[in-house]
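Here's a solo chain for you in structure tokens, the form predicted on its own.
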Amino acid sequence: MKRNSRLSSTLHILVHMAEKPEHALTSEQLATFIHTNPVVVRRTIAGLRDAGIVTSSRGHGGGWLLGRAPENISLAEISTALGETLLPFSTAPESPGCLVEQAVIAVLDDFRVAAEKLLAEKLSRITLADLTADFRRRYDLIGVSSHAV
């Protein structure tokens, strides 16, 4: 099964932004944190801008900033803004006439709904500030600056 790293990459970017909330970071700078192309960064966080999680400005001194304080941004909001499904499977029909697919959906759909609800509840209680604090604690323990990450 292929792992979707979009949420983890986005969280990586947002933790760096939360570390320096007053400094706008360009797509180029953010791309270096996750070893990708700036276009990928812009596509990935466009939904975050639409949700008010980040803001952007163009021109000299422009870039991306958090749209609000990290303690007011939940992981559930981030996931929703990205349009991510966090479970490794979906029960959306792809071949409605397939009897095997119908059986799989019948057996797994209640489980999927319950798992998504539980996951959403948990993610709504974790904020970007929680992630940033843990990141800071870990790097303070080993004496590494966040700029080295």
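Since this is a predicted model, take the numbers as computed values, not measurements. Take the two forms, superpose them, and find the largest set of C-alpha atoms that agree within 1.5 Å; that set is the rigid core. Residue numbers count along the first chain shown, from 1. First, how it differs from the form predicted in complex with a further copy of the same chain.
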Given for the second form:
There are 2 protein chains.
Amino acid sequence: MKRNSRLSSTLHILVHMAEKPEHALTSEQLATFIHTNPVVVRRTIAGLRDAGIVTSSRGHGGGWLLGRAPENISLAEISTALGETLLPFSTAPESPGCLVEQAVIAVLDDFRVAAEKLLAEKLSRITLADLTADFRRRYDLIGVSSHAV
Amino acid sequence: MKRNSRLSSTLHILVHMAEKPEHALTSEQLATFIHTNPVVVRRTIAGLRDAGIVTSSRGHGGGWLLGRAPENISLAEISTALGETLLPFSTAPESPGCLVEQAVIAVLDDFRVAAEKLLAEKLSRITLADLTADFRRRYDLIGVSSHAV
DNA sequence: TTTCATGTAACTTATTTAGTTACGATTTCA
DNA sequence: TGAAATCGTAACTAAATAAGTTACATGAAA
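Could I have the structure of this protein in the form predicted in complex with a further copy of the same chain, to go alongside the form predicted on its own above?
Full assembly next; the chain just shown is listed first.
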């Protein structure tokens, strides 16, 4: 798993889980999908469990399942549950008391608040179901082209 | 200079330059403003020079000046000149040929393109002049409160 | 009670970014 | 013309962050 790909890797995993709603997938299996190892998977999606997006069970036959229907899981929730920040820049003060810095931070923070709201809104309109639908479309297309050949 | 603070640090520097339009500031001076060293400053704002946002001159009395009026320098330009990415997540393929990944990347890239456009628009409406105005307001306020006491 | 699975802490490794040193090129000034 | 000041940039070091790995405790099922 590459850097900064936690969101896309997690979505990859979730689509697989959505495609096997009745079958718990182990961390081991999920790890192979995103070319990493089971511990990284467990660590990465631990927050999703806390958010009720997935459930996990131990022991024989255990593993991971979606916590609810893909229609009710938005990318906004997933991103939040992963602890991802939508904007990459920092506005933490480095020279408390400096008026220039205070002005910079004030303006940037205003922008940040507004931007995060916008992004969260956009992400909340995309659901896991949209992703699985997109996947199925691609899958069916391959089938068609195979027949055509 | 902390991590992920290249944008705010650069804005800090630029406000100082806007406040001294006639006086070239050296990398050394700029470095002290953001608590780093001259080479980091030169490296960081090299892109701004290429974009015409600032100019630099060598030798005795040399240093850095704004390339044009603060009203005509937007945060969008600055961010771009710094080579900053507005969104932090990666959508680089890790398993070429995987249809699930393709679906995930397609959806995320659509979001990314739309989101970057939105953010760039918002940033293009904020200029360096807005920052200096904010700074002056704070500066004047301090003066007033000093008189009051 | 054995096996399979997660939960998690601790450690190692890889990557990225900032910091540093060094020095050449350019400009000003005495 | 020579000394001092300043940027430009390459090369290296250090620090921070994130991923990968190992190890083992916990819990569930056969």
